[in-house]
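Below sits a lone chain in structure tokens, taken as the form predicted alone.
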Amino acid sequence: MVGIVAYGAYVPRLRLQRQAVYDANKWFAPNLRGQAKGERSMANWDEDSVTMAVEAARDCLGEVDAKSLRNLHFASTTLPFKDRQNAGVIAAALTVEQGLMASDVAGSQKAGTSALIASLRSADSGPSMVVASDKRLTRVASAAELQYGDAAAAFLCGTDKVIAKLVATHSVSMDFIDHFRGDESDFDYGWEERWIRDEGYLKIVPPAVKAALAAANLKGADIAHFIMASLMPAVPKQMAKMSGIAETAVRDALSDRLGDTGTAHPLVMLAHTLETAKAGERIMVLGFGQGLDVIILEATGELAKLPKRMGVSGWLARRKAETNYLKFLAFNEMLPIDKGMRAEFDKKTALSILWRKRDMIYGLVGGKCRVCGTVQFPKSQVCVNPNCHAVDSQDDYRMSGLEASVMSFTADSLTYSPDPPAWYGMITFPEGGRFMADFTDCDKEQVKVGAKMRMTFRIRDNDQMRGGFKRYFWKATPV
């Protein structure tokens, strides 16, 4: 039986405030009052759609060690490398790389349910990953800027433990253009509405559904969860309608307090649905994008024997209010602000050193002495152990999974960061090792000595004079 075997999902931890956006430019927009409602999730200034897809495929894996991993794909419209591959960062962050067929899917908004059909198609061969992801930058006081959301959302695919077996799945091809971002262009550019409705999806979507469900056997009301994610609306419903499916399964788009995360959105409803779904109870995930995808699949048993995860509730559930309209314009590079001397700096990797230590880096794999057990970071020939020394002794030891707690810290004023003061410190984690860390999503009253931390995976900086090599690495942030 192929299927889902495991999900996962990532939502930033700050929510910008629309009332916000809509205050700071009321004066020119008015017309955006209606839509001054609720909030929206807001990457913080080091997170990006490869730092989020990290996160949602450790939420996704779990305890699952993932180099059993045979194939993943990864799909956003807004990969940070355009000449490099982004999967295989995020290959690289997993420490996976050996047997693994690593992709990047883009293009299209609905690339994330195009790659979770691949996804499925290949698990035969293997467990096989799709993690989803976009961060869009919007034009300011423009509705896109209140509607749109940052998020991921990743699937395990296999043939083993299916919490949601594949029941059908059609696809169809169309160069209808709702919306596009030139190559010249970091902001889409939409059509009518009304155009879009009436000529897009009322023409296209019907029919996929339909055949979709010829293909299951089934009709319309054997549908539990339907899943559609759209700017408008009433779009879902009409559509649903129009299939015969029950306006009580359409699910919740989530716009109020997350927005729509573009290519990841209906794979985030997804992992949503999951998260409630009982056994036998048939799923269907649309992804609408120059075409259409239609995706049904049905819960089974395995899915209430699911180790706990965060998912989107928990991520949703893990926020902070942002009011702060500026840093959001900020953190996305549409305020040129004075960095002052203290941020001109030369950034230049050495990428033979990324190379040949990128376990250290992306992995955040240290040492582990086979003689006296001593856990270090970083892994080096000879143990600290002032008792052992012993040499070449060190296997490898993953510390990006482990608690660690903070031993000393500081708030640096002085140092440039976008988003002072500047929280980092020396971390320990349980059997050992130790080194000096950058903090992040935290709050004053968060750091103390002793607080329990996580490592998460973020953009350590960038190099804007080499055309913006993103450098990442592993941060501390409060558990």
Given for the second form:
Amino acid sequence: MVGIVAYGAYVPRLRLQRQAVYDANKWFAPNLRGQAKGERSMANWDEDSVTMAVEAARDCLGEVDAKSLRNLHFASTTLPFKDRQNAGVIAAALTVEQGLMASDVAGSQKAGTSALIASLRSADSGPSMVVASDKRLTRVASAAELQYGDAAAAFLCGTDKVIAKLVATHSVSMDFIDHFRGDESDFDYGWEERWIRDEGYLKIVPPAVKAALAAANLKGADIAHFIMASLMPAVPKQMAKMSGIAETAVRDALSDRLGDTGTAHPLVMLAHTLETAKAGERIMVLGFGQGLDVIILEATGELAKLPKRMGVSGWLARRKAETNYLKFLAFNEMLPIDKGMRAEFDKKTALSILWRKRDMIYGLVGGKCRVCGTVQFPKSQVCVNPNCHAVDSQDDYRMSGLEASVMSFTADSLTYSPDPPAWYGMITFPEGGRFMADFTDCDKEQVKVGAKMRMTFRIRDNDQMRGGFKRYFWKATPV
Amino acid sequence: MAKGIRDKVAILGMGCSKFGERWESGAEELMLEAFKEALADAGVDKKQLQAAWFSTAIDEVHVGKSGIPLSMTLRLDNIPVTHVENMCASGTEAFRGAVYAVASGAVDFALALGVEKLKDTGYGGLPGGRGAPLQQLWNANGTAPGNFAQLASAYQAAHGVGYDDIKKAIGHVSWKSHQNGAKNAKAHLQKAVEMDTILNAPMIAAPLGLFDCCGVSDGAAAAIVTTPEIAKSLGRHDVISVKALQLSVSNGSESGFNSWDGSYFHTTRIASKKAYEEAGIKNPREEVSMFEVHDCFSVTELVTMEDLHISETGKGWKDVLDGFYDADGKIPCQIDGGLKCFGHPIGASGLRMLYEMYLQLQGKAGPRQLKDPRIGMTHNLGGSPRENVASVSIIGRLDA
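Next up, the form predicted together with the partner chain, please; the one we just looked at was the form predicted alone.
Complete assembly follows, chain above in first position.
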């Protein structure tokens, strides 16, 4: 039986208050007043679609060894790199290289569902993961600025201990352009809503849903959870009704708390659905964008046995309201802020070193001495233990999943940080090992000597002198 | 068995430029300023110098690499010149090279000169540096104050000291240096500052405020060394000799092995212990007359006084508040204003500290002269609390 065997998600901690956005922009765009309610997720300055994808993948994998992965599909329309495999960065962070077919899936809002279909279809050949993640830029004072959000979702597909088996899929591909983002723009350009609804959704969705139901030998009424992301709140209900699906089956799009997370959103909604779905319930996932993907899944008894994970609800509960709209603009490089002289460092990356040390930098892999048992980071040729100093004695030791504690810390107002002051400090791992780590997503009250921290994969630097080479590394964040 | 450096080498002359924002001068002018004073003080001719050690630490664009800048600036007589760099211990490192050259018998007269021209970097504080290319990929994006500030959080945790107490103690450290610096015409900062001003200053890296950070200055200092015998033959009656020179460099145990608690300097403890042995000092709290220590940040000085085995571990903050290290205390520390007020041109600092000890031991320190000091100790620290170079030097009267 092919299907989903695990799910995971990630939502950034910051939640931009829509009222704050509206208050700043109402002089220019008073028409946005109706949307000045609730909040949207807002990536921290050191987050992008790759870092969010890594977090979602980790949430999904839990104790599953990433080295068992055979396929990794990464779906996004906001890939940090145009030519450098973004999925490969995720794979490196998960420390999987050998035997892995990794690919980036992009170009449409349905890239997430298309990647899920590809992942399900390749699950026969070994564990296959799909991660969808988006962090879309929006124009100042646009509706999209209020509507969009940043998030990621991940699914592990396979044939063993399936929590949601694949029932049927149906896809149509047609060049219906409701919006587009050209190569020369950072922002979406959209067409009229009524046209999108009447000529797009209404004519494309019901026939495809009907075909999918037919392929599965099901009726609309058999669908317990109907997942459709749309910026028009009435549309999913309308589509469900036209397809004979109960209105109560229409899943909450999380618009008020999260916003629409683009390519990731159908998968985010699916992850959210799996948190509460019951065995035997059928789930229909739609992915709309120059056509439509329809996926029908059926929850199994294995779902209840899945170990606990953060999931969409867990990450949504870890939240901090952000009322500073200028910070949102600055984090997205939308504000020509005076960064000062200390932001002028050349951030050129020695690619040869990065390659040599990729396990250390991307995977947070340290060493464990076979002679004295000392865990250390970085792994080195001579053991760091003053009573050992054995040579060439260390085996790889992954630190990324370990909890650390703060030994010393500071809040530095002198160094350049996009979000000053810069918090950092020495963290120690109870198994052994320590290093001076940048902290992220933390508040003054949370940082104390002895405070527990978890490691999170983040952007460390952005080399704008060379067109935006993102340097990734792990940071510590309060548990 | 090595016998150490004690009393094998004498300081024949020293010089120090005015420290500060020397907008009108380049590194070359500062070097010559210090050298002229040292040469005159030594009473020898430039042609008698047989070897030189030259120290700078940051951003070599100011002078360039190698020994050439020193040789060209001073128009030395084509003698060997070695450029040394060991972070904030660079000046002491240059001194060590010159002293060892004389002690070996290879030369009779050697020069050590250190300089740094920080105010041409365009930065208010120290210019940033991100370390080696691999470090740039993972080490926290910190600054010197941020790295040293962490001593405070770790010290508080290790010894159960409250925030207000630590803040007051490190504030007193800075207050003391300002009091002392006010009496030093060569110091960068020559103004006494009220405690309230210190405690309420803007935060640089919590809990270090503006006044907890040393001056970023331009300056140069120099020493000419020879043997005690030659010094005497040149008519010196008050020979100042080198009693100990020790250096301890981190091997990564603090930053990589979970035994260090972040509240002290492992290397300073080692270097100072060895220095006392080398100098024949049994009880430093009784025998050392005065200190110049590496007070790059107020909290550094506080824990250093424990690492030098003067204050009891965990009690240094009380000694500080009791005035033990004040100008009129039992053992004055930073009588010239320290890095805090004299300033911290990195490559010159170690030599600047020795310069003050040298003046004090000869009774030439003017309005800040201490009563009859016999042994002076200097200490430098380069790097950060977790990875550093610690140097300790002890000089004193030849008969001390």
